[in-house]
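Taking the form predicted on its own, here's one chain by itself in structure tokens.
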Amino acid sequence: MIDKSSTLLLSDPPQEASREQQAVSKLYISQVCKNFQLKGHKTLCAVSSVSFEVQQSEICILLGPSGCGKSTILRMVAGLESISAGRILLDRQPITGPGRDRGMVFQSYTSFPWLTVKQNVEYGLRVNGHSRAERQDITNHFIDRVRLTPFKDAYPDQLSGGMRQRVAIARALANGPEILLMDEPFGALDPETRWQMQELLLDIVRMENMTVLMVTHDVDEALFLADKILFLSSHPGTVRERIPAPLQNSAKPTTKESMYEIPEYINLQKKIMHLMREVTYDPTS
């Protein structure tokens, strides 16, 4: 349980990690910057000196106002954006481009409409040359994990939004990634479906020993899912605060109702909302 006397951790930037620290980190990000070239030879600094680590089986949430660089950081980890400076290591190996060791789930539904649920989930396995028996075993396993077995022969347009997002999660997991990258994956869902999907994600992370780096704007979602929250300020994006989840490890809540019963939750929610106001209305933040 966190120390009630100090809900927010120190915001000082972390020191360069030792080789031992790098070795135990699943994802290691050090002094990463991203600059975009604009017209007239101008440069926009979107992300500046971002450093953090994510451990195995940990859910790390990037939280902050619009335009603070959350999705840019996620895309750099995915290898979809190059870094301007710094280092990103996954299992001690530098990330230089897209790879099968990272699974990506976006906010928009990305299923192929002409394929069934089962065909969508096994698509990557087929492309990567898995045998028919392997594809069947892996596909059935993850369709069951996301609770879509009765719908495995349905097409995406026959499914609800939450079901289609479950297909996307199953497809990402079926490829055996070392880390799951999620960019506002539940943002388009109605509130009831959203909290159901959040609980499902916690269940999958526990059962599959999965590591997750996720972007969200939703404070409740961050507090419920995260093992740790990195709050980013904007202009340019940098880590302003490192925030612990209300409870950790075995005591972590698995339902929304249980989270609301945690005494620290309300105070932590208020502090994060105060931070959000500060960085939203302060153009220098």
Second form
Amino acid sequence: MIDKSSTLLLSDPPQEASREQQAVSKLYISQVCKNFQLKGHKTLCAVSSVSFEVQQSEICILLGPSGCGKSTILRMVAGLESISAGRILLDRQPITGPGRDRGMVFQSYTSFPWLTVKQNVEYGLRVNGHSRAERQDITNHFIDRVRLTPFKDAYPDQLSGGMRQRVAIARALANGPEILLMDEPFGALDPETRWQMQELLLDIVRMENMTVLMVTHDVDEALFLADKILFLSSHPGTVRERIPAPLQNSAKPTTKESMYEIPEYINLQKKIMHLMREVTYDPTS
Amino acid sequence: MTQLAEPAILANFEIKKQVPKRVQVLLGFASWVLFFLGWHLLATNSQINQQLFPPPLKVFTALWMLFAEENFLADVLQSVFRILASYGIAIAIALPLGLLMGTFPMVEAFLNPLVSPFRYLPAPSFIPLLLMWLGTGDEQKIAFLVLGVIWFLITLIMDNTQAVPMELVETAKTLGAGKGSILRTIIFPAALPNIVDTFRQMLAVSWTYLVIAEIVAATNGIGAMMMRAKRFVHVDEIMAGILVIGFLGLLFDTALRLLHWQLFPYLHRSQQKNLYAY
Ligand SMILES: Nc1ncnc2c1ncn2[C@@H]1O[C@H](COP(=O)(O)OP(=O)(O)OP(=O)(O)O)[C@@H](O)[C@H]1O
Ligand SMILES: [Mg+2]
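Next up, can you give the form predicted together with its partner chain of this protein, since the form predicted on its own came first?
Let's see the whole complex now, leading with the same chain.
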């Protein structure tokens, strides 16, 4: 149920001119709430009145403290979690459950260990009944994109963490999704690998014209990848701030070093750090 | 305070430290040699009645004679047949049920309250019933062996299936896989390694029940031979029977272990170095 009172508290109420927004937005999220049923007839309001849009080919990043409902929002978009109230539209169609139009990459390694890299990437096409020739072409293309061609017959256990996440990305993209959903995809990787993965991801997403909704804890990662950052606060999870990136699309820096040469990025980094401190619950205060 | 020097022999006992392969083999071999030596010394002691507790050499001779003169091989094959037939039937029923119960909580809620308590009914208590319903032939022996393991198999396969990580299932969902596809292409292959391990462990239980099955109203099989030997106080033959059962159990266990390595190589090379890092 929609809690009317809480919508009034929203810092940035969604405009009522949303008909137009709906028409152009790739992903349209309006007044979405999620209540979890807890033991003893209690409910937990994990997400409250969240509204935002993601445009075609845009990289939108959800940033915020632990437990603010980032994963929950992503899972609702993926159709893995039901929506308690509000609407989520992808290409103007309401979401009713998981589907191949929304590819998902999890933080944990989810490559199927009994399949080779090639078979993993091919999986979606196979269960959706594509012909062998078609599968072959698409699979090779995306394995090449994530630079795993020399390892296409290897099994996931023979790969490093970064390589496994690249398999997961290729697998999601090979299925031809409208949007790529990623929940801290590089959270388990070491810092250098993270860097390389971020640059690789930016490159692929640009090439494939992909729309991305991604969750991260990492401020640098958000700055580097985002066209738009949504900063969330917790208890209950709401959008605290909408932050457009200083530079958009092709103007964005393509390496991390070059990003830090742009003063706007440094300033934004500081601003986000301040926000982080504000929203993080401090038991001593 | 003075620190007492550690005796030299204790220096070899390091907590959780890997022992070299050669030493491992040597130690394993030594324990068997000591076992047979102890047995021999005990049995040849003048206080001991050798007819009731024969030394190892006598047991091995009896084993040889059984195969050479009493057509013991037919008994052994009969027992192996009973094990394989009953286990095959048990798997054919338990595998689909366990998979469905582990995948669909609805099926679990319906069947688990029924299946679970059956594990606590001792299978041997069904023998009188089975004897009346099925007679004393192979049908009765096989039915008993099926009853002995099937409840455990069902619940363990259910557990193995439930242990499949949810992320794998959710990944498949977001790739557009339907329920049938997920069961066939994700849950089954993901649970299979543990299911094969379950098969291996429960097979040991089957061998335990085999002796019980063949002690009651049986004319052939390893257990029946042992009962015949008992009538004539041929303790050496009884011991030979025990050795054969132990050997066969170990053989089956090893075969299933090798099968596990063969089927799931990706679970057995985690110690190996990654092909490439980044
Ligand atoms: N299945 C569930 N049942 C009950 N409560 C849940 C469930 N999933 C999440 N929650 C709760 O909802 C809130 C938001 O969780 P969520 O996982 O979306 O946070 P998050 O922002 O992704 O956190 P993190 O950064 O730690 O991943 C948390 O308080 C969490 O405990
Ligand atoms: Mg999360």
